[in-house]
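Only one chain comes next, encoded as structure tokens, the form predicted on its own.
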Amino acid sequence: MNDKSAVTAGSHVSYWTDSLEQPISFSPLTQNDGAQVVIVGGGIAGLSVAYCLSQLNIKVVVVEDGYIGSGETGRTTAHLVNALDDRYYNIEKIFGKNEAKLIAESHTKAIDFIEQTVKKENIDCEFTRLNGYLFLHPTDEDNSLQKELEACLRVGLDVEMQEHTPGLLNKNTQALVFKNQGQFHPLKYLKGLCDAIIRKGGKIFTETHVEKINNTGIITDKGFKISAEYIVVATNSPVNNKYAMHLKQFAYRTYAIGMLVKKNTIPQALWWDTGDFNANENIPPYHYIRTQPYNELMDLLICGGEDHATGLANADIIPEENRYGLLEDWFNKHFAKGEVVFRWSGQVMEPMDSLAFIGHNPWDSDNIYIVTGDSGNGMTHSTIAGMLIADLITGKENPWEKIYNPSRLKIIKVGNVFFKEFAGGFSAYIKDKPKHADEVKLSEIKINEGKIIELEGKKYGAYADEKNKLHLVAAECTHLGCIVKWNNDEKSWDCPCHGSRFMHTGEVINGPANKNLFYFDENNPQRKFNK
């Protein structure tokens, strides 16, 4: 793994990564070790699990193949909410009213847990309680907010309808107000969790790639083993589950911009619209906004959205790099104009029924657990995972276990939406697949351009970097062999089937793939590839 991919999963750097004095790193694993629990993944999910277990005096080891938070935690916008991406009136239909109450409770308790942990461990991560405002997208039904208000009141949330929305240019915009939401600096929070884990005797290793996972522990690509009684895989998309989980969730790219505005001109709050049903009626992409103190004169307004299925940005004829302009246009229309100083994107795993998968890995040994399916609410779902998996490992009864069980299958209640999305994504992929070998010569590839080419009957991904050096990789994803597509925004090869992503030099940066693309060394006449 090169230095860039160790710090962040793409060419853009988020505000969170940029604002740290230095990346959060530890030594790589250089010898065999052992623990009661080994956790694969150093984002908020893995560290929340490690923290909760360490508080019970359980010996934990965390292994991360980049730096801490270099995956999706460092590319989030860090909303802490019980106002979920998927409406509660839909969640009630899928899970039932009693279960919907438990779901709301779990996210509320996740925010409380973060607040309590910040105080207990004295973590300086800018945690703040604030209101969140959900307002209607013009493509949504007029009664959507009223239906959601009634459902939220049934599940016990502190919500009310308000005829004016602070912060919006059109203040006469009706919105649901969700009280006692939260926000924080996610990487500063992770640093605090790391310090607390180490104080309790835990160990953390970074730049350590796990190659094999089984019921006895993990083995790295350097051949070192960590033996453990329990294994937790918290890698955003599970790298130890080849088929089962990837038929129950989809990978989406989501985009964010950071705009400077004069300090205190916009109130501190969270905002979301209800989603663009013209863009996708099944999983409507929505916009989400928060404030962030920047310096003595300016605040940073972080706006996200313009989602699309990973690797399929061109399905709606809008390349990845053009999404930021759409975000800026939307923001200027609804808020205030400002200077864009940050651009980045992230990956969201959208589960078939709106909730994360947390618990025992299906069809696997009883001592192996996974965390995946963040559904756009990764900060709270990951915190729920910390509390829930700690209870599962210690044998403590937890009312959320059944709800988040990765083996659940809600096909009857979400089947139409699920299969439309599943079939739609794959039909777009299959339709485009015969054209994957672009009609272009290697010499014709422009600087900072990536193309799929065919050489000697095999497909390769070819990218010319800013110095016009050519990089060739095998074009088949190492997960299940789908042909990758070039992401010209983050300068990565993205798999449209299950969301695996690779650096232009072939290093894997997102699962479910866990092996690098074969990389062609142009200086080697024998055309050897590195794994």
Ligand SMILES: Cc1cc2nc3c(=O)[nH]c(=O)nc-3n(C[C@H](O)[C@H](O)[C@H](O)COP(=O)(O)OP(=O)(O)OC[C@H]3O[C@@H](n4cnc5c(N)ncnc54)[C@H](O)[C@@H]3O)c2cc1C
The other form holds:
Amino acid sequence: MNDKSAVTAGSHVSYWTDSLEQPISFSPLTQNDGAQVVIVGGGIAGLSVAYCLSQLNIKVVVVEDGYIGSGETGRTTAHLVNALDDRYYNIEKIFGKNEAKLIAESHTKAIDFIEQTVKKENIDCEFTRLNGYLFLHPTDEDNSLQKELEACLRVGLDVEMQEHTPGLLNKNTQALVFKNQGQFHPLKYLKGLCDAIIRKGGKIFTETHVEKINNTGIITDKGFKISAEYIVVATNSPVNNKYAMHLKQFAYRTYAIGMLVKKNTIPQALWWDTGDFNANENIPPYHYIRTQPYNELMDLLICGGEDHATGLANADIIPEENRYGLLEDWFNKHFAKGEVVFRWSGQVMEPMDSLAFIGHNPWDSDNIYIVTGDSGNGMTHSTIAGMLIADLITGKENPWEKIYNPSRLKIIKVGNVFFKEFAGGFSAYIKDKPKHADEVKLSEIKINEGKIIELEGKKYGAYADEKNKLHLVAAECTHLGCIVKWNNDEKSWDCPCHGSRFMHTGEVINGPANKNLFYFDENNPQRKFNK
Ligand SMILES: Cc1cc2nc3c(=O)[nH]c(=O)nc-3n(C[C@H](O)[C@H](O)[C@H](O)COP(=O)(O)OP(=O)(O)OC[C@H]3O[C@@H](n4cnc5c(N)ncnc54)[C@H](O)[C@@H]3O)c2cc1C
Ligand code: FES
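Could I have the structure of this protein in the form predicted together with the named molecule, to go alongside the form predicted on its own above?
Expanding to the full complex; the earlier chain stays at the top.
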């Protein structure tokens, strides 16, 4: 690939994107079309839904505005787990004991489904079964592993406590071992799903932005229509839902580094700590680690974490680009020292009650479905979405329907999380707002710097690129009008309110916004900035 950053949601390139020769692309849509089901979004959620439906001989069309996997799926770390990051002892409290069993079962079945699909479709994506080790973060309660062990046994998972953890420098670390977890190369898996969908007569269009979605189908920004009986919106953060879902989930940035270590010096496994409760007691950011074969001499250790609410990194005084250094320090301390050869970040949607939202879009026509609220378990949540939405569309009963229903509201059980995350984010946004708009003038923007400037009461986002070319956008997010913030790490404008993101030239890269920021272009008289 010539410019790999052009195919992904930010300026950094993940190992997965880098290791592919070509982006996974298809032709853009250039005429009207029709299908039984149209699916918006070519990440793991959209393709899992499309794959499951196409296996039932239902005609599907997938429409993706970048390339396949160019959203968060190309930026993941692809642990395939039934070890949920919000802990089963919490899930039992929120959903009940029987429901917690069904939830555990759904994630176990999702890993099995991926394994069977890999075999059935002959997908060469390095799928591997392995153990996962959960160990205590020093800020967590001492008995948290024991509580989780008991809850995991109640929900029927294959777990045990061990006093030694392979891979960690301190081998005497106690860990809860989750057996039979999985990992794969996410983009190679998506390529395999695409091939299988096409073999069943499905169609996939890339570089095709969906502008309008209604109960008759979708319309692209070039004015082409795909008529369909059912519409599934799998855009990670639903672009067809303005309010309802965005009050029930919060957008977080999360960071990953890939470090080279000598081959086979670290065992193949997954590791997670239980999360930093000092950083955020409601949604404690945790570290997640896996290995990945790199070449004949070296393995890549991929380590993630250091999350923060999107657009609010400065609220904890650690700007986005400084998060990699923190990850490296943590990694050196617990695992190994090595050369960091990859750095990238991505976004996860944290649902207030821990589980994804999969099903009918609230307050919408009966034939419109969504998948969102991926949390740190988006690989399995998206696979569950494939199985569940196929059942919902074909009218087959599914025991997971009620649990994942996007209309559910657990306000009594988790209202505290909602209040703290929502109010905390809002107050950080307000505190930051006047400061960054008042202090800077257009002439003061330095190379490689982005700032919000204010002129005659209107706010603009100004970024001077490495050649000192100034890029100016209207700073009001096209979702609900919050003022965006510059993310100097991924060179994007990020919205602190619900996580929409835009390129420095204003193109939208993450929902819920679905429209670009207005870009002022000195070469285009209609878009010229007159100040
Ligand atoms: C660093 C990181 C590590 C992670 N690690 C793990 C892990 O180890 N295990 C795990 O289970 N999960 C993990 N996750 C979460 C997981 O990666 C995501 O939940 C998952 O990839 C989301 O898939 P998706 O299909 O919902 O979204 P995406 O992959 O973002 O796909 C949505 C697609 O919709 C497209 N789109 C948006 N708007 C439009 C439009 N208007 N028209 C057309 N197309 C549109 C986008 O271009 C995008 O490609 C991680 C996430 C990150 C960022
Ligand atoms: S994402 Fe909602 S206002 Fe920006």
